[in-house]
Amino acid sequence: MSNLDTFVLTEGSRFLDELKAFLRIPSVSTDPTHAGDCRRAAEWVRDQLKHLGCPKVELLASETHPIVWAEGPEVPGKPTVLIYGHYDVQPPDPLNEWVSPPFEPVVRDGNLYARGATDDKGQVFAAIKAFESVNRGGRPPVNVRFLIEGQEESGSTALFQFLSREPQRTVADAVLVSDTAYYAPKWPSVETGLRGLCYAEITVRTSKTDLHSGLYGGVAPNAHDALVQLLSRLKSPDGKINIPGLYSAVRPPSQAEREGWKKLPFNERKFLREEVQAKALTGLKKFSIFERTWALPTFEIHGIMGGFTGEGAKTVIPAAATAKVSLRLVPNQKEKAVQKQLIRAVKALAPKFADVSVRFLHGADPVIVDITAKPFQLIDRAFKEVEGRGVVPTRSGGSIPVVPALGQKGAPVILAGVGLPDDRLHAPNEKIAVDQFYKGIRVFGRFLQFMGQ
């Protein structure tokens, strides 16, 4: 057993208690009422990094959702590793579906349950503890920089502006992003691609004011009806997105990628039962599930607002209704181009009697990662040592908007996390396996050591 392994085993219960304290902070970046909690989470991370011996720790770019920037002790002649993560979390709704409260972390059956457990507090904290584990004596094996933001779940506005002003912060020999997952238990992966995102609100207005459904029902246009008609036209029942031009830019995966995906262990029935937890899989059936989730664009409806949704009854014909929607984008698509395509499609497909508007909230272009650089060989070696298996190349259906900016100075960006596919990120009962948390500390610690050799 290595000194690193021994240290993690000895200090593991403390590490877990510290993570629980981090998870108790409800740092929901999309909700303005939690701005103070986001600031508190940033201060908590700052204090951790100061305690671990970082001589320079700053809160930058935002009063309410600050970026935590930290620099470890200087190690002349050694490479620099930039560690990225985020302390903000998704809203916990619907609360009634949580077995235990989302901000009261609890361990059940070897899993730690809380909002942010895997996305991304548990994973970025594993990287922080990895730094602690290899920094004993005040001399880490490499120069380490931390860039931990508080708006990843709401667009990373402050971080994009910050890196635009100060791109030199991304000068490094490798960037480690601990915000992804294994392909399957005991199958660590490195992501070769991320889908982009185009998030918008579509609003339909059919009259100046809400109307009485008894007096005007049967003749007055209903905003919800019009919105539902529009949404059903934007995507057909078979999953095809009816936005002209959307698919023309899509760059399909290579034959080599497809062949590699076929070799991955996959059980469709288990995937449906344990991960999706639904009665059926939907989408374009002529494409594989990997292609549908990794290599094709999507259109999803996240919520519909308007009319009356309170307790009891109110017989109203709504004058306006809004849907929150998003498109996931794949290689060769550009967010700005998709925005224009969506606007044109909405105006063309909306009922003629309705006024429609589209408001864009945030988004990002898709990412393809070149995994031929040496740091990828070293993260593979670290996983082999800890897990007994190296990484498999996969893509992710999700988005990490800041990845291109992290690599703007040429550093290879390593997307290699320790979550598991059933961790339910963004959903009720989010978790991280306690063993995966400890593996993350060991893997990231070994990676730092290998980088310094």
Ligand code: BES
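Model, not experiment: these values are computed from the prediction. Numbering follows the first chain given and starts at 1. Between two forms, the rigid core is the largest collection of C-alphas that superpose within 1.5 Å. Compared with the form predicted in complex with the named molecule:
Leu215 is among the residues whose C-alpha shifts by 2 Å or more between the two forms once the rigid core is aligned.
Superposition on the rigid core between the two forms places the CA atom of Thr394 less than 2 Å from its counterpart. Core-superposed comparison between the two forms: the Cα of Thr30 travels less than 2 Å.
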Contents of the next structure:
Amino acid sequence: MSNLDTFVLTEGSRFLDELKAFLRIPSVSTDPTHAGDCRRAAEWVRDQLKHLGCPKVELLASETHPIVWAEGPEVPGKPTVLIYGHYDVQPPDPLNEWVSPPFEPVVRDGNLYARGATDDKGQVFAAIKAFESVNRGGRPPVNVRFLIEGQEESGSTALFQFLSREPQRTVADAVLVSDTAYYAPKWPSVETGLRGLCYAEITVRTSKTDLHSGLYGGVAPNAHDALVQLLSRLKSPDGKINIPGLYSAVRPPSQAEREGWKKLPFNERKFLREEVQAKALTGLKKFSIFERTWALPTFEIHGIMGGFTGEGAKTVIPAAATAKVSLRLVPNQKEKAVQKQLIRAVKALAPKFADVSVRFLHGADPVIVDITAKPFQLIDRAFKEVEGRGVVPTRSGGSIPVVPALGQKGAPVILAGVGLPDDRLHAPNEKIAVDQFYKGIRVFGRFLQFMGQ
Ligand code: BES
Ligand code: MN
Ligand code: MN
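One more: the block was the form predicted alone; return the form predicted in complex with the named molecule.
Below is the entire complex, every chain and molecule, led by the chain shown above.
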């Protein structure tokens, strides 16, 4: 057993206790009432990194949720690894579906349950503990930089400003991002692509005020009517999105990529029954599940607001209605271009008796990652050693807004998470398998050591 493995074994229960303390901070970045908690989480991470012997530790952009920046001890002549992650989490609701409260982490059956357990506190903390585990005696194998933000779940605004203000800071030989998942248990993967996102609120107004549905029903326009007509026109029942120009930038996956996906173990019925837990799969039937979730855009309705939804009955014709919607984007679509296309389509498809407006909340560009650079071989070796299997290249349907910008600095961006597909991120009863947390520490530790050899 290596020194690293022994250290993780003997210190493991302390690591887990520390992670629980981190998870107790309800750092929900999209909810302004949790701004103080986001700051506390940033300070907690800063204090960790200071305590672990980083000579330079600071909070940036501290007028919003601060970005934690830290530099490990200088190791002359060795490469630099930038570790990116986020301490902010998604809102925990619906609260009554949690078996144990979201911000009171507990272990059940080998899993640690809490909001943020896998996305991303548990995973970024594994990278921090990897640094601790290879930095014994204050001599890490490589130069390590930490960039841990608090707005990933809300669009990374402050981080984008920081990157354009100080592009030099994030220059590195490799960027390690632990914010994704294995393809399947015992199947570590490195993502070769992420989807982007374009999130919007569509509002329709059909009259100045609400109206009595008896006196005016039959003649007055109804805002919900207008909204559902519009929404139903934006996507056909077969899954095709009716936004002119939307598909023209879509770059199909390469032949090699498609062949690789065919070799992945996948059982559609099991996927439907155990993961989706629904009656049937939807979408463009002539494309495979991988293509539909990794390489094609989507249009989803997240919620519809307006009208009367309280207890009992109220006979009213609503004057306004709003839908929260989003599109997932794929290479080579651009968020900005899709925003324009969506506005145009909404204007064209809304019933003429309605006024429509579109407000964009946040988003991300999609990204393709070329995984041929040497550091990818090193992470593969690290997984082989710890997991007994190297990485499989996959894509993911999720988004990490800053990844395209990190990649542009020339360093390979390694998307190598240790989550599992059933971690329920963003949903009730989010968890991380304790074993995956420990494996993550060992894999990232080995990776840092290999980078230094
Ligand atoms: N870590 C996730 C994204 C992810 C999860 C990528 C699993 C690949 C595999 C990230 O925290 C996330 O949830 N991102 C948001 C984007 C944001 C702009 C709200 C998303 O994808 O919805
Ligand atoms: Mn995440
Ligand atoms: Mn997330």
